[in-house]
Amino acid sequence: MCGIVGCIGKVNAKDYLLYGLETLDYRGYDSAGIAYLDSSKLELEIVKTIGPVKALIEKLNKPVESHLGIGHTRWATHGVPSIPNAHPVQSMNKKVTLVHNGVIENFQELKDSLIAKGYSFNGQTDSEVIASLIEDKLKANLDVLYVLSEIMKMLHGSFACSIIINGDNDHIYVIKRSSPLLVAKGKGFHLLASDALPLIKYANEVFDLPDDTISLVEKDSFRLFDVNLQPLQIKFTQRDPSLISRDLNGYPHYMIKEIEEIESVVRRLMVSYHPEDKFLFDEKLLKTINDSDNIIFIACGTSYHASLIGARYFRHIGKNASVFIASEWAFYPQIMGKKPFVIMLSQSGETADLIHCLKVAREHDLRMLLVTNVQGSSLERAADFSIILNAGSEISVASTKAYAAQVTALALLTNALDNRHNIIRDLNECCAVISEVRTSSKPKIEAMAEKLKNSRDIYFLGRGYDYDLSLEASLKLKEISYIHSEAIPGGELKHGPIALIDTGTPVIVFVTDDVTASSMRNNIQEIKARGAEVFVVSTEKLSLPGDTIVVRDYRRYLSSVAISSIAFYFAYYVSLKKGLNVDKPRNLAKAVTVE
C-alpha cells in the first residue's frame, strides 16, 4: 500500500516521479503529490493533489527542470485523504521533507514528546512526525546519516522513508523496514521505487532494500549502510522487462487483459517445472516437505483461498495439512507437530499480515516456503525456500491470474512430492476449457452479469473444490462490484444460511465435482423451492437441461484453474457494468504494505 518513487542525477525529475507515480497508482489512490528542486531556482517544490494521479498530472503540465525529487501516492491509514495528509510531507521548519510507505506504531508517544518541545503538525500522518523527529535530532547533531540511525532506533513499525534534507541538493537519505523499496541504476542516475514496474522504463539493474538499513543515494554512487552504519554489500540484478509490462495491449481494462492471460500463465508453470518429463522443484524443498509431519499453510485473502485447496492437495498425499489467516496466526500461532513446515502464499512477497508471520515463524525455528510473483522481494529474500509463479505484473487491484498461477503450483508441487506425471495432462485440459471459457462463454456470463448487476446480495454455493472456487468468486464480486456476497457450502444451506434465500435471490451453483454432484442438485432443489433464481455452471458429464454455463470435462482438483475465469469474468462485466472503476475499487490497493 501506498507507492513511493525518487531520481537523482542525469534524468528528468518531473517526468520520472509522474510516470512512476502513475505506474504505481494501484498501491494506492487516495492522494498523491511530488517534490523536486526547480533546477533554475534551486528551490524545493512541492505539489499535491487529492484523488489519483491523474489528477497530478494535469496539475504540473508545465515545463520543469529538476534532476532531484520525491513522490507517493497514498492509500490512507493514519488521516482522511487531504492535501495535509497528502505526501511528501514536511517537518515543522520544512528543514526535512520526505515520502513513507509503512505504519508507526508509536508514531502518538513520538508526537507528543515533539508537541511538548513546541512542535506543530499540518496533518494527522504518521509520516509528519518522522520529519519532524529528524529535524529536532539535526539541531544536535548534523550528521544525518547518523541521526537517522538513531531515528530508527526509536521507530517501531514499519516504513519505507525517501528524504530529502533542505539544503543539500546531492543527495536522497533513505532509511527501510518491513515496507518494499528499490533502487535501480543508470548512466549517471539512480532511481527508489515501491517495485520494479517504473524502474525497468529507465533501468533493469535493481536492488530490493534489504530490511533495517540506511542508504544514501547519489547520482553516481549508492551507499547501504546497517542501523549501525556499517558498510554492507550491494548486488544489481537484471529485471526481465517481459514479466513487468503495463501494455493494456488493446484491452479496455487490466483485470479483463489479466484474465485473459491465465492459460499463458499456466502453460509457463508447466514449463517452468515440469518441462521433458521431470519435475524441476529444488530437491532440499522436497526432502524437506517429506521430512515433515505437519504442513501450515498462512496466507491472507485471494491467497488465504488458494491455500485451502493447497491444504486438500496435501491431505490428498498422506500429508496433515491445515490453513490459517496470516493475521490470525500472527498473533496465535498454532505450531503441530515434531516437524512442522510452514508454507506461505503471497502475490506481492511483502504482504505485512506475512511478514509478521515469519518473524513469528523465526522464534520458533520452523522452516519455510514462500510462494510467491515477486523473486527478490522481502518474503522471498528471507524464506529457506521459494517458488516463483513467473505471472507477469498483475496491475488489477483484484487477483485473477496469480491465483491460478498459485492453485497451479501447488498442484505441480504435490504432484512432484507423489511422483506423479498426469498433471501435464490434467492442467491441459484445464488449459482446454479456459481457451473455450474466453472464447465461447464470455456472451452467457456478460448476459448473466447484466441481469444481476443491480442486485443486493448474490449468494455462490458449491462442495467440495468447488466451495474452495465459491469463496473467490465471492470475493472478486465483492471487491470490485461491492454487491454483497456470500459463499456457502451446499451442506450448510440448511444449518442457517437458507433463512437468507427469498423469491428472487440470485444463487450461482458450481456442479464440477462428482463426489458432490447429487448432493448439489438437491440443495439447489431446496433453493428453488424457497424461490430462488439458481444459476448453475457444470461439467458435461454433470449437466442438466436448463444450466446456465456448461464446460468440457475435466479433472475436478483443478476447477480453481479450469473455470475460475467464469467467476471473474462475471464479477468484471458486474462491476464494468454498474459503471465502477474495475481496476481501482474504493479503499483497496494490490500491495498489503501494512497490518
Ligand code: M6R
Second form
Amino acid sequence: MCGIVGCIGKVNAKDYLLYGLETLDYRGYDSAGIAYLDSSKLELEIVKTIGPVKALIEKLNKPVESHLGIGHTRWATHGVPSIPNAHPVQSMNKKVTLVHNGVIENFQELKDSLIAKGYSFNGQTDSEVIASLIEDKLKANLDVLYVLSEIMKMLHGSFACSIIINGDNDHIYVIKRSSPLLVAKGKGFHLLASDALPLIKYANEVFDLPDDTISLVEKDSFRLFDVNLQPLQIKFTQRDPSLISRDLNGYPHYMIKEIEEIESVVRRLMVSYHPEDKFLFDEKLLKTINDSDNIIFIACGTSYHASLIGARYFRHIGKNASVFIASEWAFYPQIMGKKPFVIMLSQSGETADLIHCLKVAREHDLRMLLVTNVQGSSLERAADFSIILNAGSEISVASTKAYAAQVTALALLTNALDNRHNIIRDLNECCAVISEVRTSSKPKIEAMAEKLKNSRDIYFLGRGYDYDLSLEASLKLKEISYIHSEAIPGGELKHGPIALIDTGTPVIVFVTDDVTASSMRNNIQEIKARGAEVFVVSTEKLSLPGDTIVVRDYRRYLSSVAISSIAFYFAYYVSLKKGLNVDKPRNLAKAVTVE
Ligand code: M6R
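The structure above corresponds to the form predicted on its own; please provide the structure of the form predicted in complex with the named molecule.
First the chain shown before, then all remaining chains and molecules of the complex.
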C-alpha cells in the first residue's frame, strides 16, 4: 500500500509533496514524511510524523523554498508505525535517501549481508536495507544508474522507490517492479506519484512507469531504462480530470458522495457499453469467452462478492463458472476445462494478490479479462482484455460505487453474449430504485443505524442473489463500524448458525429474490421465535406489513445494483454515529499492494 510522491523543477516542493500525500493518504495513514532540498542551505531536510498526513502538514507550517523532494505516507508492513520506520529512510551514512512502496521478500538475507559488513539500521523496515545496499555499491565510485541496475537484480519482491543521492541535486532516480508509480510532466518540472490523483492538479500529461525499469528524472527531461540500462520509449498521455476528481462536492465524506453517485455510474456504463441499441464490447473478447468452456473468476474482498454474482450470470447462460479468492488461488490454482478463461475483478487494478495470480495464470498460458476502475493500472496493462468501469475515483476505503459498477458491467457483458434479458429496461428499473432509496429511504436506514450502532454482532440473511448482497453488506459494516458481522444463507441457519440467535440479536434480512422469498419468510419466523430483532428489506411485491424498508420492484438478478446502496448507507450511518473515521477505517488501506 503506501503512497509515494516526488518532484523536481519549477514547482514548490513542499506544497506539491504535502498536497500529494494528503491526496494519497487513503493508501496508508500510519505515518508520513518528506525529504526536500532546502534551496537556501542546499541541504536535505527530512520531516516525519506518526499518524495521518494532517500531522505532517501541521508540523511543516512554515514557508519552504525547495524544488526537489520526495514524500511517503505509510501502511506498515515491516516494523510498527514509528519515526525510524517512517519514510523517507536513509542509508547508514546518509548518502542515499528514499521512499519505498512494496515488500522486499529477501530483505533479511540482504540485511544480514550488510550487517556483516558493519552496517547498522535505525528501524525495522525492508526499505532501509535498499538505501544501504545502494550506498554500499556507490562506494566503488560506480555510476548511479549502473548501481541501481545491479541492485534491482538483487531485490526479490515488489518496489517502487524514489531516490535522492546526497550531493546530486539535479536528479531523482526511480526503480520500479510490481508497485505502481506514475510520472507527470509540466513546464520545467516533473512529478511522481503512486496514482494520478495528486498529479492532475499540476499537469495532465501522465505516464505509468512499466515494471522492471529505472528512471532518471530531471526538471526538463525524463529518461527510462530497462534493468540492463537499455533506453525505453516513453509515451505521456492526457488524463480526463473529471474522472480523477477529489472534490467532495459538499459531502462530509467520500463514502456518502460515492454511494450517491451509484445511479450516475450505472447510467454511464449503460451508455458506454450499450449505446444506441447495441452492445459495445471488444468482439475478440466476446469470441474468446464464447470459445472458452470454463470461466475462472478471481478477486478479493468486495470485488470477490461482485464476482460471485458474475459467476451466476455466466452459469445462467450455460457456461461453467467458478469464483476464487485471489490469495487462495495464487497458491492452489484450480484450472478446469480445456479452454479456461480468467476474469479478474479489481477496482484499483493494483491488488498484489491478483498480481500474484496473474503471474500464475501466465505460467499456465491462461488468457484473462480485467474488470477495473483504473485504466493504466498494473493489472490493466498486463491483462489480455479489460473492461473499464469509469466510475470516477473511489477514494473511500470502503468500496461502494465500484461494486455496483462491477455487477452492472458483468450483467451487460453476459447479455452481450446471450441477449436473454432486456438489460437496458432492467437497469433503468434499478436506477429508479437507487433514486428512490437516495431520496426517500435514508431516514429509515439512519433510524435503523441509530438503533443498532451499539450492537456487538449484526447478522445479514438472504438466499440466492440476496445472499450475495448479504455478504457485501456484512463486509461493509465490519470494515467501517468494527461491529462483528456475518452473512448467513437462510437455508444454512438450521445447520449451525441459528445457535447464535438469542433475545435481541439483530438480523437484517433481504427478501427481494422471488425464487427464494417464501423460504426466507420461514427463516424469519424461525429466528423471531428465538428472540431475534429482525429488520426486513423487501420489494413491493414480496413485502409484508412490518417490513422495515420496502422498495419498488426490479428484476432479482440486479439486486446488488438496485439496493446495495441500502447496505452501504446503513454501514455509513453506523460508523458515523459511532464517531469513527468513515473514509479511513483502522488497519485498512484502499489499494492493497502487498500480499
Ligand atoms: O482494488 P480491488 O478491488 O482489487 O480491492 C479488493 C479489496 O481489497 C477491496 O474490495 C476491499 O475489500 C474493500 N476495502 C472493500 O470495501
